[in-house]
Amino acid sequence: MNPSRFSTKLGLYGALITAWVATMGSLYFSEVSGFAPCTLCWYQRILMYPLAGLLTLGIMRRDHHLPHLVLPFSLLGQGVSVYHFLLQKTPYLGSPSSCGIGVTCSTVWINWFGIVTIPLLAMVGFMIITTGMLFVIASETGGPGKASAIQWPRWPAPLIVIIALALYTAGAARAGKVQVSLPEFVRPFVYELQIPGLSTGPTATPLPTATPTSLERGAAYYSQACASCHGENGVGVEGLGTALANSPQTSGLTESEMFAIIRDGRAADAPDNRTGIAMPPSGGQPDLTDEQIVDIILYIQSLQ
């Protein structure tokens, strides 16, 4: 095989599925799991979801111009999911509330081995795509001011969108079938609370009692981790989450209720969720600590 055919296509059909698989991971994500994007995550949206299709027609149209179209955009994205990326694991960009109102930039959706995050993914993917252009353009060259007519084939690429929308279609319809009932299912063999001072169970003891200090401590947590959706004082935010302060929902749940829906999140379609948005666990911080719940579980107590 001619090695500038073969690196034509693989930049070409490479970018492309990784187009359509950032494309349709993203959609998964806020459309069928709930994951609210924050501003950050819009603006990578904007720059990838173009891709999908600008890629796509120009592979079917032989466009040798097509990397030179599509490297600003991937570029731009690389460096807005670099940022967003630091900016979730790192304390020197930004407060949690740089975004302002709503979904905060450093909510932390998925932590997958305490690293991988949706922006990581984002970057990835934009690098990916990015690399493959230049795949392009390396062996497009023909000589000096002269580019060669490489005539790549076009079926892969409808192939590749409707077996992208096709993957899309059946995740979305298995997790509607199965999503609503398998946390509440599966959290009594899996999960334990090992919280000290925390009510387990019948012979527990309760939280430790307020005190001012514990109290300041809790309003600060609940300020980096669920003010963005709660709003501050836990008042609500329309469409991101429901009030905290005197909300009988909240003040019926047992404090170890309580510190498995802080710990654990929620997800969209869970039968007490009535925003249809999905809770992060830990509040989108997965560094909270077990001491740090219970102190924004004393906070949240305080506003009943």
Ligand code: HEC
Contents of the next structure:
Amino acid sequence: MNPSRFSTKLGLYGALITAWVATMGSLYFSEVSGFAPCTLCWYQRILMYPLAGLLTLGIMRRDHHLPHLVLPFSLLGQGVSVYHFLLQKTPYLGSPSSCGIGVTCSTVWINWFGIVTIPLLAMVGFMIITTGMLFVIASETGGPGKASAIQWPRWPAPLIVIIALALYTAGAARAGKVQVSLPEFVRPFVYELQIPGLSTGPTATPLPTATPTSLERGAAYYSQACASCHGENGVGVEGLGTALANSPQTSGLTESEMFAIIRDGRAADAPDNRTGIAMPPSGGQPDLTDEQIVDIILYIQSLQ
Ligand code: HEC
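Mind giving me the form predicted together with the ligand, seeing as the form predicted on its own was just shown?
Complete assembly follows, chain above in first position.
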């Protein structure tokens, strides 16, 4: 028994599981939760998705070049996700809209414990994969020729892939996105599985009357936080956000309803969602204060 076998297995299978969790998790966020991916998210996906397949095939073929094929992707991915995380969480990198049309890269879809955002999850994922590959390289002490003598087990790889696909399908089924009839015995597991939700608890605020300065402030906050999806002047953007100007939906909302949807967002599977697209809490800007939201509401009301 080769003493380095355990770290080889740990590195390979740690990386494999991470790549599948990241791939399925990212698809869950965009396809089931309805979170629109920004440009930087796409770069991270382009670097992560191939790793799920590459690691599966490499392990199945017992290919000892695998770490050298994986590392360029995982290191680059790590760079992008660190950049993206800093862009969301620090004011030092560029303007919020610095990555183009559609959802801005500073839009925060999830913000668990006030720190865990999607790029942070990606960053941790790329880090585990990189570390796993370094483990494999370090444990192959005999040099590339000798290394091929290490015979790691192959059978867990397809099993992990099947579990990842089954969990994704179960999650999507629970959210009503795919129709599958689950065998009776797995139902309790599926329906107990809780994906932490978005923020809750609307705070109703009696609104002050609009003044020219508050409207000006509201318009500026709106441009920053909302226009990427709802369009400049509230005209709407196809596939991202509804029109808010001259909209019966918007003018039909009471002030506290309006406050609640802006603060809490609306999940894609919420019963009152009309478009099947999610709106992020605070428009994806967790720092938006109650006062700023009030200014935005006054501005939106002025568009009716
Ligand atoms: C990432 C895209 C996105 C961003 C950013 C965003 N929204 Fe939305 N918003 C949506 C979508 C999609 C809906 C429609 C949800 C539905 O189908 O019910 C929506 C719905 C609304 C509604 C309810 C009216 C309606 O048409 O259903 C209001 C009000 C609203 N948004 C205000 C805002 C404000 C104010 C901001 C900025 C602080 C903002 N939104 C930022 C995507 C976005």
